[in-house]
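Next up: just one chain, as structure tokens, the form predicted alone.
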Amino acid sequence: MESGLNGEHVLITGASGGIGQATAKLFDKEGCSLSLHYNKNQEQISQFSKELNGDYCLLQADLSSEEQTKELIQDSTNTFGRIDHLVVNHGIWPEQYIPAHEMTLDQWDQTLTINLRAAFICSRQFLLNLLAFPKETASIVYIGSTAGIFGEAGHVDYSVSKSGLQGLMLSLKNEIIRIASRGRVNIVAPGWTITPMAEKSLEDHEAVRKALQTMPLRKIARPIDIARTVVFLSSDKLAGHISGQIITVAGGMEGRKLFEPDEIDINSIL
């Protein structure tokens, strides 16, 4: 099925990570021009970008800085013109399990600054880009998390930062149409996914087993699973009447125990 994305310009934040790379590759196959953001992983994204066949540019910025984000948007539009689709994929997940009563305000502030403040700044600059280049269609897709839906003990900062994206999405879906009349805003919420950011947590096979006991599909997502959903939601042809929705990509996980431990084969999954 054709996505209709050929020739569209896509900005992906955090494009050097596992989900970012998979998403970039898929948009590349659809014939999009890509603005790929990174902050610190220049070598990683430079190496990855050699696998792309179409037009792209690499843009560095600290997205918690409005000035740097504004410059990124300007460089992006100078290169490929109007940004048609924004994928807000960047973020951090502090690995250490820290209960709320032990968490420092510095950690809280850092996580919310990177995951939520920066998402707002990117969104605002993207909307200003739409004002500068009038057109009916546009889309924003935020990469959320099941932690923002179910919560995550020991990671309240991350959970709150991801649940905050829902309020941002629900508000902006009603604002974007004042600028681009067919503009849409949605969230993709991955569950357990095999990415570099999740490597250490996936080493805890007992935790993985417990999670899989709650998933009907009994498997861990790959970045491509998330990327396909992002591309689908970005396509006006495929998802042109979908806005304000959270699409959970988590194997059907809902918290109920469905399988016994001996029904989970960790080796075949990881």
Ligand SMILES: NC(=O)c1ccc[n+]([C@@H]2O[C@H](COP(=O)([O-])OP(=O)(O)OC[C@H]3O[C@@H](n4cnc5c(N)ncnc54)[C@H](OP(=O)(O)O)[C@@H]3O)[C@@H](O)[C@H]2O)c1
Contents of the next structure:
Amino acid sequence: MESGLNGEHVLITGASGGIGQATAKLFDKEGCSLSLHYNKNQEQISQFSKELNGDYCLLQADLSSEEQTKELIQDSTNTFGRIDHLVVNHGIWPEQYIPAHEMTLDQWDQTLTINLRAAFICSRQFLLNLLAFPKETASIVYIGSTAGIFGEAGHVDYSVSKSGLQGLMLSLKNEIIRIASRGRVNIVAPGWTITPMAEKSLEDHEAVRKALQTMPLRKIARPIDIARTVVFLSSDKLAGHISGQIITVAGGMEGRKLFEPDEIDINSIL
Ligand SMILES: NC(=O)c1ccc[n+]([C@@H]2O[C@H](COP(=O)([O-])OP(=O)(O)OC[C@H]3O[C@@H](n4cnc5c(N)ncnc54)[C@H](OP(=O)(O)O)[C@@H]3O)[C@@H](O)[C@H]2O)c1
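Hand over the structure of the form predicted together with the named molecule; the form predicted alone is what we had up.
What follows is the whole complex; the chain from before opens it.
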């Protein structure tokens, strides 16, 4: 199926990471011009970008800063013109299991700042860009998480940052059409995906087994699984009537397994 994305300009945040790279490669195959954002990992993104065939530029920014985000959008526009599609993919997942009653406010603030506040900043800078370059179509895709849908014990900061994206999406889908009349906003919500972010957790096979018990497909996603869904949702031709939706890419996950069978005392319940 033709995506119709050929010649369009896509800005991907966190393109130096696992899902970002896979997404960049797929948009590259569709013939898009790419603004690829990274924060600290210049080495990684420089290496990976050599595999791309089309036009791209590499742009550094700490997205918790609105000034740096503004510059990012400006540099991106100076290079390839109007940004047609924004993929808000960057994010952090503090690895350690920390229950809410022990979590420092510094951790809470940092996760919310990078994952949610920066998503808001990127989005409004993108909308300002659309205002400056009128055209009917445009799209935003946020990378959410199953943690934002089912919650995640020990990671309430991350879970809230990802469920917060839903409010952003639902509000902006109704705002973007005042600027670009066929503009659309959606979320792709991955479950565990093999990238540097999840690498360490995936070494814990018991935890993986536990997660797979609520997933009929019993697999861990590859970045390409997420990337395909992002490209689909960005395409006006393929997904032109889809806005305000969360597409979960997690093998049919139904939730979190909370207890082992021996943790439930059946006699005291019945
Ligand atoms: N992997 C999973 O299992 C999984 C599951 C559900 C959702 N997700 C979501 O998928 C998205 C991509 O994750 P991934 O697995 O590809 O992770 P990753 O490989 O760790 O990549 C994370 C990206 O975020 C960027 N980043 C981190 N802090 C930043 C900051 N302050 N400002 C700007 N950029 C920053 C990193 O940039 P540098 O490396 O250049 O510093 C990197 O490009 C994230 O939003 C994540 O929450 C992942």
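Since this is a predicted model, take the numbers as computed values, not measurements. Residue numbers count along the first chain shown, from 1. Each form is matched to the other, and the largest set of C-alpha atoms that superpose within 1.5 Å is called the rigid core.
- Relative to the superposed core, P261 undergoes a Cα shift of 2 Å or more between these two forms.
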